[in-house]
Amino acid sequence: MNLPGLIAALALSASTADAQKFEGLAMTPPMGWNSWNTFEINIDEELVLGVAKVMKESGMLDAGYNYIVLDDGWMTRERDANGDLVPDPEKFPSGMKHLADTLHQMGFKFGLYNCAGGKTCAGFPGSKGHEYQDARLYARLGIDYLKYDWCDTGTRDAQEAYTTMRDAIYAAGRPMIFSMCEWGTAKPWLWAKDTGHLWRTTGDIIDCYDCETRWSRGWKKIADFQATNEELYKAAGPGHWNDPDMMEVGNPGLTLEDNRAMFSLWCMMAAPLIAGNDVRNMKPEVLEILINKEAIAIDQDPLGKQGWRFYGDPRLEIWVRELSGGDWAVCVMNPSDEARECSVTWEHVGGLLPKKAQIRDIWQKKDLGTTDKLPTVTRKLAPHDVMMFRLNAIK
């Protein structure tokens, strides 16, 4: 090798070994909203600035969710004469700076959607072999989120992929989140705690509770692979979370209680919270939802620890976490497609519980007592819904 080979090969090498994700990100799971789940990519400046003035007005941004995420679609269908990747100008007329911009005006932080293959799964152009050119961009325009998505890969290595991005992003400058949409075929979770801030476990969400398609499951069909998983809950942590997608909470296909229920085990799992719905037309009930504030309080543990499920059969489940401070929450579910009563026993629940706790009800929002003084709680819960409690430990 001559010289200036040699030199170009060090420098390249010793920018490999500096390379890393951005520290200090998603120390709890990102909250936000993200355009896919409704509109697909039937996206526009309109409808992002509509959903922005919504998600402040309604409490929606005061609660957490600050991150505004553009999915597929963004973009023309080929890049300019320099190999850029160009928004739309139809659908942003204003520029993707300009919206990017306003945004970060309102209080909100803002993200893009792209690919680690040739074609993204709309058929737009992907990253592959554009990575740090397209982070540089990203850069440029003011992001704070990257999704990155799995289609058109071929043949090519996940870690390398992902590796690559995450490199070009911290090459750029600018700190952002790196959302891994690999849907989980190579296992990201025992790989990507220090290439991605999230990774995602799974196919695609739908909004049903246990529908599936070729690539799509409904939302409990993914919690349960989440809860029987040990692998990932074993992975999560401050700035590296399991992601089993976008929540759908407010969709057409779900119930009031599959609403309330999903919401509850996503706060379970340490999932990040990416509300899906068109917020300009959720119900009130919806909202109430989202915004639960002591329901968020147990999904931004400051902790950071997983939770699973303790106990499950058809008729019952039983889904704990630890959480800071000694405290616990317990969430109790009827998978069942029928009215059931529904109990938790504290001191069945293998002795992980504290001794003694003062109960508060997360959807009643109430205190029930102390576990000594009320060792059992029962009810009577319609198909798919679930009571939801943490227990403040009394020391």
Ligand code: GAL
The other form holds:
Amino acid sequence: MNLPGLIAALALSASTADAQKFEGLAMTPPMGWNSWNTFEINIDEELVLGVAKVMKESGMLDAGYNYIVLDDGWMTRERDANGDLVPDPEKFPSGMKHLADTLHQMGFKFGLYNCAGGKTCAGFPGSKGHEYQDARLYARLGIDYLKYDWCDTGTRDAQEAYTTMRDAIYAAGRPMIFSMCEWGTAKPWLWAKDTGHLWRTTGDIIDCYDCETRWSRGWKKIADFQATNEELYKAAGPGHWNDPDMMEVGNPGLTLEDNRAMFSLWCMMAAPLIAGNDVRNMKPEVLEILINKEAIAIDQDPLGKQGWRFYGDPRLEIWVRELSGGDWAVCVMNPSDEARECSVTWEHVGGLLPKKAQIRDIWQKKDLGTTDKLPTVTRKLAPHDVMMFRLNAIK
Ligand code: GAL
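Same protein, different state: after the form predicted alone, show the form predicted together with beta-D-galactopyranose (GAL).
Below is the whole assembly, all chains and molecules, this chain first.
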């Protein structure tokens, strides 16, 4: 091999080696907590440590919520003389590295936010033109997850911007989950499989069922209203997930039924389970939803196939998801604003479901027998409520 050939081969094997460090990082959808939905830019060290303590003591960490991610607002308004980002010393008096070390000692991973534009959405310094420098800083700080937003990007090409940041993370050498947040504008599900581990599919979520503002939508609209997360199910898989945004479970605009239904649909859609509530002040019934191990097992199923809405009308929805080992998850929802009798007949679900299966009720936490003995389940469901089942195939 001549010299240029050898150099090219070495460069290729170096970049393959870099890339391999990041494989296997998100083989199931990431889980954790993010500060934005509840606290926006009002974040500080005390809040993060308080959240981490509760997540550890309440069982959330054990249930899988291991990434704590600081969203916009963690840095000062200007870079320092070297051009580095500066964690806000008033908000984080012990320093970001110290916070990262503390979280790591507690068993968590730690994430930060930035943006592909000149400025973040809240007006802090963005990474445009500083990608490699910022990635090196994150590596020095011990960061394990980067959420990367899309404000102030002008005419920048999304594929170029996210690939540049991905390569900068690779070059910095510390494995990080790369969470792409360009709101689905450049259809990342078509090209980002090897760029990010998850990509937002929509604009921002807010804590209501189906309300809508210019920029934000309630959780049910984010889930399945016109070309949103549900329709993209074929694009998701181990290492690359559709992200219908952080959860609103436990936030003021959701009823108990909404909380249960949102969590169920996020599990059916193999969505990243990133809590966005003030876990320090959460009601026991909210915690119970968030740490339902059998619902989480559906979200985290190793087959990594996103579920979809098999049937939908304004009074009844049936969602299905194929799981490993021939099992299936089925979620029946009352999307209307009145209590309604809702039912599912297994054999009507398009011949998809196993011929014979044990029926496990995920929210009632009980076995209902086998599908041949109980071919239909009918229940009165409160507005927006769900029943969710795991059908364990009998071979
Ligand atoms: C939005 C993003 C939100 C949050 C916010 C921070 O663009 O979608 O999830 O990160 O910016 O300013």
